[in-house]
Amino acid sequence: MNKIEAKNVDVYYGAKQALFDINMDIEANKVTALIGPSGCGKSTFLRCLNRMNDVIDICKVSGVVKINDYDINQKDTDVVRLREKVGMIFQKPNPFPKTIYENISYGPEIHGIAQSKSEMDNIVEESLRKAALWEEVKDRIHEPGTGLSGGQQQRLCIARTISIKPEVILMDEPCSALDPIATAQIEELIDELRKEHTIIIVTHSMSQAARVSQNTGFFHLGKLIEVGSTDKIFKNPTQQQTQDYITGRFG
């Protein structure tokens, strides 16, 4: 079942076109990887899915992006509600300069999700458990989140994102600043999270895409060259360009 449908999506930064006629369906409760060389439009497309491009003055997006059959580009879309449903994890871990507890309670507080202190405590613990961080931080949740290691900070950001139960999680190269051990922990976590969330991950690492995703889209120069099951894209792509990129002939 499709969670997200993108139809004829074009994106311009000023006069420069960054995405050309992107058509892509994203299945619910699967991990979809977006791969391709730097500057090919992967992150731009990712930002179309929670209207993060709105914050860039010169950026203009056209086309249809439907989540649960609702076109999020409609004028009357409540963008705050949209971003509540579509969480985002960035390349560099960006915990708030607050305690570990406050990092996670912040979202539920703003959105009025918890009715009492004990309910909030449960949300914080559950989010940290789901992000495989609870055992490491349970004795220091009132210490600053910025005191954690890079990999822990990224898992804290994931816990913060899932605390308000988004339906979709966007990840923009979530492991590029991490070491191999922390990367393996995040990848394991992604597999766990897809039971409850639809995940779209932009990654430079083809081996990562092959490990964590069920579907893959290959972007090149602002165009979606090919999209399909990860297995097919990596083993038997239909486009020569995809084949050349996967086998390292360019990139």
Given for the second form:
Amino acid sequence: MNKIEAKNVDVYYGAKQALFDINMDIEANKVTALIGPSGCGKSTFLRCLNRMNDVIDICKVSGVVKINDYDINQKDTDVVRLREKVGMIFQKPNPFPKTIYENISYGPEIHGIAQSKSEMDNIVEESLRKAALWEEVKDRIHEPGTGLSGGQQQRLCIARTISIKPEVILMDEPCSALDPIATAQIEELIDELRKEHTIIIVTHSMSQAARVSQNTGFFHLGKLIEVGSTDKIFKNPTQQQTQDYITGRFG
Amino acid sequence: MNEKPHTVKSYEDQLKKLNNDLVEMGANCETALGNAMKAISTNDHNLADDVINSDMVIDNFESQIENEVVNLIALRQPMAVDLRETVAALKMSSDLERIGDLAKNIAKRTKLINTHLPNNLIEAMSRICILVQKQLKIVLDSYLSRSSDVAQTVWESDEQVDDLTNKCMEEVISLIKSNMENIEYGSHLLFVTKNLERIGDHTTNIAEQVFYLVTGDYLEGERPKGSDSELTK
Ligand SMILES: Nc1ncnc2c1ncn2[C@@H]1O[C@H](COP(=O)(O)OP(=O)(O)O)[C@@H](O)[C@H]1O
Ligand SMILES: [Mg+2]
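Switch from the form predicted alone to the form predicted together with its partner chain and print that structure.
Then the entire complex follows, led off by the chain already shown.
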């Protein structure tokens, strides 16, 4: 089943076109990796999926992006609600300068998800557990989130994102600031998370794309060159450009 | 697809070396097979010794190629066509090593035969050997030129080898039946015939690998088999 369908998506920054007629279906409860050289438009495309490009003044998006068959580019789309359904994790972990607990309770609180203190406690614990962080922080959840290691901070951000139960999680190079062990923990987590969420991850590490994803899309100069099962892309891609890129014969 | 060179030159060099080693290993196997056949046809024990001794070179190629493949996988994480090249090289080298062993076995049996063989048997064995040598040469060429079509023709003609093997075995058996004193060298010849047929099988395996590395697909279906005989099963 397709969770997301992008049709004829063009994006411009001012006069400069960044994405050209992107058509891509994204399957539910799968991890889809987006790969390609820097500047090819991966982050731009990711931001099309929760209308984060809206906040960039010069950015103009056209085309259709359907999530659960609903076109999110309609004028009357509730963007706050959309971003609740489509969470985002960035390259650099960005916890709030608050306690671990507050980092997570913040979202459910403003969205009015928890009715009581004990319900909030449960949400915080469950989110931290699902982000594979609970055991490491359960004795210090009232200490600042910024005191955690980089890998722990990234898992805290993931816990914060999943606390409001998004259906889709967008990740933009979530491991590029992490060491190999922290990276492996996030990758393991991604595999767990896809049971309940649909995940799209931008990564500049080809081996990470191969490890974590079921589907892979290769972007080049603003175009989606090829998309298919990760297996096929890395063993026997259809397009010469894809092969040149993943085998290191590029440019 | 047409491959440009890799951005990282040392990676490009390592893949090239793997390719060259495999080609050289294949050439050694061709020589071993040719010499083994010549040795048994002319009862030349010195030439048989050459074949036996030079099998070490083929064995060394296999372990060297295995080493290179493990290094490539561990250090370069080859993808797509490079991954297929690497995996195919590993499998092909093990088939070539078996071909070397079988040629060596023919040479060893040559040394246990102290009589000139009847012409009709030499001819029957030569017919298999010439065909198998031709197939081996073609398949190694198909590897060099990355031609899946040519590899497929080798794969499809394995049945001719089976047919010739059956005919040869029948001739050896009737020779034994005609005079039980022939049983000693006769049984060696049955093994030699079987060895040639198995060299044909390994050649066909190599054809499958070439096809896979070029296309990314597996040759479909049951491998073509010659007329059914109990002897070649
Ligand atoms: N805020 C922006 N303003 C202007 N141009 C931008 C902006 N963000 C991205 N671009 C341009 O759009 C193209 C795609 O960028 P991006 O989506 O960040 O690529 P990637 O994530 O693949 O590295 C690049 O040419 C980049 O310079
Ligand atoms: Mg980016």
